[in-house]
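Take a look at this single chain in structure tokens; it is the form predicted on its own.
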Amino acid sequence: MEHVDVVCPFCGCLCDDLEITVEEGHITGIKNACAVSRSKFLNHGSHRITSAAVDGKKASMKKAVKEAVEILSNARRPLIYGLSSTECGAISKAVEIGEVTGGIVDNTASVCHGPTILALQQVGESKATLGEARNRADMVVFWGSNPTAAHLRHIVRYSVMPKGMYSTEGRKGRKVIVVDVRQTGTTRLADKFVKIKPNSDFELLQALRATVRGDELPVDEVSGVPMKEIKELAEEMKNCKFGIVFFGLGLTQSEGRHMNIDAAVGLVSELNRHTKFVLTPMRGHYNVAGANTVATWQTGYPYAIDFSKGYPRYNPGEFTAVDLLASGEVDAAMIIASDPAATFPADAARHLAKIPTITLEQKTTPTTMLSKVVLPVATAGVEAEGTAYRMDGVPLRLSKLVEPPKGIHSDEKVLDMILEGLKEVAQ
């Protein structure tokens, strides 16, 4: 059976042109996919967790859910974390569990594009969809991002190579600029590579903004970039018809953090006095934008949400997962579609290993290995349908292509079972 226009549940590009062949309940072929996407679809069934576990021993799903309910209901300060590699229905249930338990709900934005959200809450943004970038952009700037390693089809499908409605020449009609601290795969595709000193993005952004405004800076260089080159870049940006800045963790996780994004927004705002310019964050996990969106729908806040007072409170740096774990504040955790034991700082991961942890996961990870309760789940976008939000905020529908292993349910179904158990305990 052939499935067309399938959405890929890997990165924030959410490519929706995949063609999947399914034979006898197994995926046997895939077209239009990058190497990582191909591997995810063809190998989603390999090395699966096929049975729930409690204290490292196999258990029935009913027993594991009951244990999870007991852990969460007895916890003084539980943490619900992850949510960026699952669909929106599951995220909604997780937020509700946080409210019922009086716990904290956080998603992976707190360790990647959290500073982006903080900045845009303060100063707003000029944004566009990836479709508009494809159809209109004649200047593309990659600032602190490397799509050749992180978003493999972004360049080919959305930003650099494709011919659009108004960008009819494709690559020939686009000026591609990369701003980074080192050469990457993306710099090899660029018309211009601006190499800057580490942790000096803020200064260069402000210098560019001043130059676009017409101010003369009495310096020879900024951030390691000669003023002559800065002036040339400013003129090129002003003279394009439609420009877009795609920025990544090089901006959000270096010195300055949210102030870097604030400066980028200011530069784009200044450029809009001369031409049309927008900016878009290069979101990593395929539904991290959805995690922020759903949390905002339900609580008013995108991440780092605390329900301990009976209502949602928001304070990044206090209610974010790394900070809570590093300070030893939480006494239980439920991890959904994430692997913090492999990615968090050592002191945070160490505390996670000390407390009772519940993990919803398809395959064995460092987090499942330290968890008290492991609940196997179906793979969203392969074995379960749902909705995800692309990096530009456009919602797309994920497909169910094959059945999950017997007895395995979606994240949403498992979370609903836990939620019902918690409500029964509370009565």
Given for the second form:
Amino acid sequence: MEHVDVVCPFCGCLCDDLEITVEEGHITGIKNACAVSRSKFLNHGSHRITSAAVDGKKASMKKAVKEAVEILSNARRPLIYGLSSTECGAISKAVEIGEVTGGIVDNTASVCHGPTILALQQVGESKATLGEARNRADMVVFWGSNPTAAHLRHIVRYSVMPKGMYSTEGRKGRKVIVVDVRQTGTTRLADKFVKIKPNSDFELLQALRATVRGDELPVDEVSGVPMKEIKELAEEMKNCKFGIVFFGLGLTQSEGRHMNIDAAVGLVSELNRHTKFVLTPMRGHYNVAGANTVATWQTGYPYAIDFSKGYPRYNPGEFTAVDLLASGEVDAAMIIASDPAATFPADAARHLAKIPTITLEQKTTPTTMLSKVVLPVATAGVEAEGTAYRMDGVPLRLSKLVEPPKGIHSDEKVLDMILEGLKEVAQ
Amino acid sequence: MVTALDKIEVTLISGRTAKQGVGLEEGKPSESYVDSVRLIQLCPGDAEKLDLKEDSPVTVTTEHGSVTVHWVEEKTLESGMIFFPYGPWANQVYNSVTDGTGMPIMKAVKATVEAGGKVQSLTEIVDSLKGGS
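Swap state to the form predicted together with the partner chain from the form predicted on its own:
Let us now look at the entire complex, which starts with that chain.
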């Protein structure tokens, strides 16, 4: 059977033009996919967890769920974390579990674009969809982002190459600028590569903003970039028709963090006195934007949400997973669709091995390897349907293409089983 | 003849690679994933300074930790800068302090690189998180 317009559940691009062939319940062919997407669809069965486990021993799903309920109901301060690589229904259930247990709900935004959210809550944003970028942009700036490594079809499908309604010349009609500390695949296809000193994005963003405003800076260079080049760049930005900044973790994971984004928004704001300019974060995991969106619907806050008082409170830096684990504050954890043991600094990851950790996962990961309870789940977008939010905030529907292995349920279903168990214990 | 240095000071930049993405979708225990993240990239000049042999490991150290990995040359990197793909090995050298933001610093970290050390397997890395060796 041929499936068309399938949405890829890997990165924040959520490319929705995949063509997938399914024969006898197996994916046998895939078109329009990048290398990572191809790997995801064709390898979804490899290194698979085939059975639930408690304390490293195989257990029935019923027993493992019961164990998970016991851990969460006995915990004084449980952490519920992850959620960026699953669909919105599961995210909604996880937030409800956070409320029922009086725990803390955080998602992987806290270690990717959490600083972006912090900044945008302070200063707002001028944004556009990827469709608008494709159809209108004549200047594309990649700042601290490298889509040739992390968002493989972004350049081809949305930002640089495609011909759009008003960008009829495609690549030829677009000026591409990359600001980065090192050469990458993206710098190689740029019209201009602005190489800056590490940890100096904030200074360059502010210098550009001042220059766009018309201020003369009495210096020869900023962040390793000569003033002459900064002035030229400012003029080019002012004179485009529709510019867009796609920024990545080069801004959020280096010194300055949220203040770098604040400065980027300030630059874009200043540019809007001259032309149309917008900015978009390059969200990594395919539904991290959905994790923020669903959490905000239900609690008012996008991540770092504490329910211990019986109502949601928000405080990144206090209720964020790395901080809670590094300080040893949480006494149990439930990890959904994420692998903090492979993505957090070791000091923080180590605490997951000290406390009872429950992990919902399709494949063996460092986190499942140190978890007390492992609950195997279906792969959203391959074996389970649902909704995910693209990096620009556009919701798209994920497909169910094949059946999950026997006895394996979706994240939402397993979380619902845990939620029901918790409600029974509470009565 | 150039005398090899014991260690060099570098700026560590972390990030994604396409190989890492392909590998993680195969599975974290897969050779494809492990090989994609259990290494650093550095420029040929810095490899020469340390007199690195093709299959010899290197040890990356920051004030927060130390880890031994393989290395590959990357001509586009400038001297004094290394690239370390995100993953369980890179995480051994990062600070978990977030300065009230929730976000640890994973880019532009001061580090040293020296030849030698023993490269750990994924299981050994997980065991070390459990408090083992």
